[in-house]
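First, one chain by itself: the form predicted on its own, in structure tokens.
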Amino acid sequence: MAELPLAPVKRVIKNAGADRVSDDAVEAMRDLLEDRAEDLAKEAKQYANHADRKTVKKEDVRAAK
């Protein structure tokens, strides 16, 4: 199930310079963003675990990039 709303994703694409964006393109971008975000979250959690913390911190997320 999709977590990200479509409107902000469409705005991101338009802010990148697109004049027009199809609904299919917005949905595809949303799916890719959610997949990437989940991968980053898992890696950030590993950094927190390695530091013996339960809380994922900003530095964990930045290190996961």
Contents of the next structure:
2 protein chains.
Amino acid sequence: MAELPLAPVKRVIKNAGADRVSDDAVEAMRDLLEDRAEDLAKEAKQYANHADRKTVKKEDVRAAK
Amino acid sequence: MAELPLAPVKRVIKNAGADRVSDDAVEAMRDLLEDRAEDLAKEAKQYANHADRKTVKKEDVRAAK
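Please give the corresponding structure for the form predicted together with a further copy of the same chain, as opposed to the form predicted on its own shown earlier.
All chains and molecules follow, beginning with the one already shown.
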């Protein structure tokens, strides 16, 4: 949990046009992204398993999208 | 673009149970997350503007969810 670093998440928010961003907004965004990544990763793994592979590949992530 | 570093994204995928992950799978996941972050950030900024604030706060990110 909490693998994604905050500084790049903050940059993404600022790049989207925000003048200022509170620290807890950055943390909230990080948590949302990480939850989404976990869901996608589990689904991607399931696709890889279904294709009899142990390696999760790009097409598995795309399929899980 | 491409603000999020790959190593923590890879850890999130491995934490979700993947034994092995290809490099392009990690990049695909990073791109998906970054697109999602951009969409959420734009919507969060709109919520902040709507509340007459220049600072994007946690409640704006939550509202955009």
